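What follows is one chain in structure tokens, specifically the form predicted alone.
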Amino acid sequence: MSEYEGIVKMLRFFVQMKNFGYVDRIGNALNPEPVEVTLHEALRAFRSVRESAPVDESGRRYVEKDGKKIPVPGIPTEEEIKAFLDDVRSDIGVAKRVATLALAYPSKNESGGDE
């Protein structure tokens, strides 16, 4: 699943923001169409948040929620999105696995966000 790391990190960001809608819709999709629509909406919202997020002294973007700084990961690449959607079209279980990973706590080396 590391080939979808950018998508997982983006969805995990929404989970940290207590916005479970995108993850739930992707994880509960019964066919590829809802995954495509939801991913499109998530990317659009994420770009907006990311582009307006402040940058800390180390150059990382973050948003504040409940007094905590939540790192804003990078935007998934076009190649990653294309590969994910192609794989979802052949196996809807891929979407469920990505949604499940987004709900898990990140490993130590991921938790600091990225730029």
Given for the second form:
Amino acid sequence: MSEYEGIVKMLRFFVQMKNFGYVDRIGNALNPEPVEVTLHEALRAFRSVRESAPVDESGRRYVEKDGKKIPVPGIPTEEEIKAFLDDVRSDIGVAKRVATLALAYPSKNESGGDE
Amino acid sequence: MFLSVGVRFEANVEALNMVETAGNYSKHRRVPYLVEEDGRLKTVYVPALSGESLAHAYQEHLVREALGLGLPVCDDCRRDEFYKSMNKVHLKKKVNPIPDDPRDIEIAIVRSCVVEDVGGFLYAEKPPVRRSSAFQVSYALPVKSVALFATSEPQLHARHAQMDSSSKKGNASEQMIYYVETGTALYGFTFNLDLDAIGVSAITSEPILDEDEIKTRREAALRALFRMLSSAQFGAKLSRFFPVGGITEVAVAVTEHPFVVTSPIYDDYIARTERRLKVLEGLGENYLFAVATGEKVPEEALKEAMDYLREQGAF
Ligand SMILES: [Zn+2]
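Target state, the form predicted in complex with its partner chain; input state, the form predicted alone:
Full assembly next; the chain just shown is listed first.
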């Protein structure tokens, strides 16, 4: 599932922001349409948040939530989104796996910000 | 007596139910919807208003109507903050010390607040006490046959701020652009009111109040519905996105026992409701069915229902 790392990181960002709406909708989707619509909405919201996020000394974007600095990851690439949506069209289970990964703790210390 | 209303309203460029803002973008509530196209089912996302939003509006009207009729409304509800005696802090404002018996807690709450009598409450302490709402309301959803023509579109707006000379950009007018997603659709929703539940204990099914007060409370509950529909005061952002359009149809059924009109999202809802009521009549139940389409205005149908309820001695 590492090929959808960008999407997972973006969804994980929303989870850290206590906004579970997108990850739940993608994880609970029974057919591809809700995944596509939710991803569109998530990307739209993510861009807005990212553009207004301040940059720290090391050049990484972050958002403050409850006194904690949450790093804002990069925007998933077009190729990744396309591959993911194509994959979801043939197997909706892919969406559930991506959502599940976004809810888990990252395995290694994620730097976030602009990689 | 049980009242059920199907409402259709046309709303163009409305922002009645916004769900979240991300940066400068505020989103309209949207729900997945199954529609048939060329014999195939497909999922489309359509603008919608939550039942919670409509229920909040109804209870705001209920506060005003109840106070107008000299009925009790607690301080929280008067401010349109519907905490509904959710914990000790809020319940203590009504009864202190708090009784141990759930029945006494319910009696204290119902006596002191019409909104919690009609709209229900959940006291989430030990012992928990729950009272179901005597009114029910659905989401407002686009009418099925035209759902594909419903839209939700962001509109660009700008907010201006005068920047003073100390700010970086100099003494220039700074503008902040923002987007408000607006919905346009022909919506339908259902509203039910169980008049027999008002003033009656949900635990023992015994009346908590005397008959006169129960009747006045029923009247307040009906007036609140009338006012809400007639004034179109429901939903958010009315100050700048008051929906262009209005109520196009209402169908009101008054029955002795619970009966819900066929949902107005279906084009044949009036005919179907009528047929269903005819069957009920065959089983010996009296009813009134008032419809406002075209000729009649919604207020006339609602008044007909209220007159009928008064004749039946409901209030
Ligand atoms: Zn109250």
